[in-house]
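Next comes just one chain, in structure tokens: the form predicted alone.
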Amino acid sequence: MHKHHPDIHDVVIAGGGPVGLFLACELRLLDLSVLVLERSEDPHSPLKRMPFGMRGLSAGTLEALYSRGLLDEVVAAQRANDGADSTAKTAPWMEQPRRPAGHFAGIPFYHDDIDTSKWPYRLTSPAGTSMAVALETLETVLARRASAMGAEIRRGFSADEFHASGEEVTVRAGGETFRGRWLVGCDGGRSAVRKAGAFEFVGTAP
């Protein structure tokens, strides 16, 4: 038997990734009541950490952290982490002599492969053009900061279904159902949510 959320929520975000996280900060910031609910049970994953759980920050993603005073807490937590895992093993690729910048399909490219100078719209800002940080450690800042900000998080639920009225989405989710004035499939490129809504894939095959 379904379990029904009496409340509704201005923005349900399925996906308690880093995109569905960031965005439950910006929908606050609005006052926005927000509701995420988040598949995974346990935040914390060994596919998560250093080397597998790498991921690259880009110039864009680094602005926009820092504008929200995110980065610097970002890259705190992510040197607190590498000095408590003197066990981490570094990527093969961060201990080539020329600095990566991150890859493309699985093909690396580098710093000095980058003109800057084609960015002529990038924010003025301290924040570099790359970084690497754990997917694990970006997470645990932004959920912290999200729910700070009053954003509630639900884990252990994956969004199955939803039904959409003039007024409301309905999102049925671990046996529960959930209610919101609008709902945001931030679940991945597999996400359930365009699918569940038969939206079309707007963007390009690997």
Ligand SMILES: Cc1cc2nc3c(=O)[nH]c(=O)nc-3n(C[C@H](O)[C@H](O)[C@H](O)COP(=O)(O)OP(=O)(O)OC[C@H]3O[C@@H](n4cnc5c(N)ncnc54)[C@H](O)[C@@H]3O)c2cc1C
The other form holds:
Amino acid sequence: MHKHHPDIHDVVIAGGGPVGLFLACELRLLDLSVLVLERSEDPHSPLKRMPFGMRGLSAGTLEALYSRGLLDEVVAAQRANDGADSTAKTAPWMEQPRRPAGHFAGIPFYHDDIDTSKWPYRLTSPAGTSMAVALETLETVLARRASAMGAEIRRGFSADEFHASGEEVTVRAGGETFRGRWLVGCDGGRSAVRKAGAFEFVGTAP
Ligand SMILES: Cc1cc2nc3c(=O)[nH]c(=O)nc-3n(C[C@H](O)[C@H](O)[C@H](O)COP(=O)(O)OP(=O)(O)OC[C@H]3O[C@@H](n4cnc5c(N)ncnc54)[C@H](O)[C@@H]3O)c2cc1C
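Follow the form predicted alone with the form predicted together with the ligand, if you could.
Zooming out: every chain and molecule, the one shown earlier first.
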């Protein structure tokens, strides 16, 4: 039977990936009520763990995590995972004499190639300029923080349709209806919310 939730949230976020979860924390800082609807029932997946789930965090992301007191937690959680994962220690790129900093279109570059003093928009912080983390680790830390701050996270709810009228948005997800004053689509690169809302895609196709 279709279930309708009468209570209204200030913000409904479709998608509990890194962006949706970080946003949930930010909105809770402003004391707004937040509901995160995440399609996957299970937050764990081999695709989110090393090696497939490896994500390089950029300087801007590290600064954002640092500014919210999350960076130490991410580092500690990743170290704990590295300890449990022998491949992290033996990866050949970790043993190169020059420390890899990333790549652009497959062309590698190294930390000693980077002059961070030339970055005009960087805040002064001890956060560092890059770090590798497993997507699952990042999401676990962010979900824990969002829940502790009072955001409601509901898994197994795929936001498929929404209807905006006047002061509120009604969202259909997993056969249930949720209400919010705002809906934010944080549902990834093929965003269903973007398509349902007919928002223009600004960017470059793959
Ligand atoms: C192989 C690979 C390597 C990558 N490497 C890097 C890297 O090194 N550095 C980097 O910065 N980025 C990297 N990226 C990109 C990075 O993963 C994304 O930029 C990042 O995950 C975006 O976060 P997000 O929260 O916006 O979206 P996502 O991580 O895609 O999360 C979206 C969430 O929304 C959920 N969802 C989807 N549809 C719905 C719906 N209709 N309703 C409810 N929930 C929904 C999904 O289950 C998911 O949990 C890589 C991506 C891939 C695939």
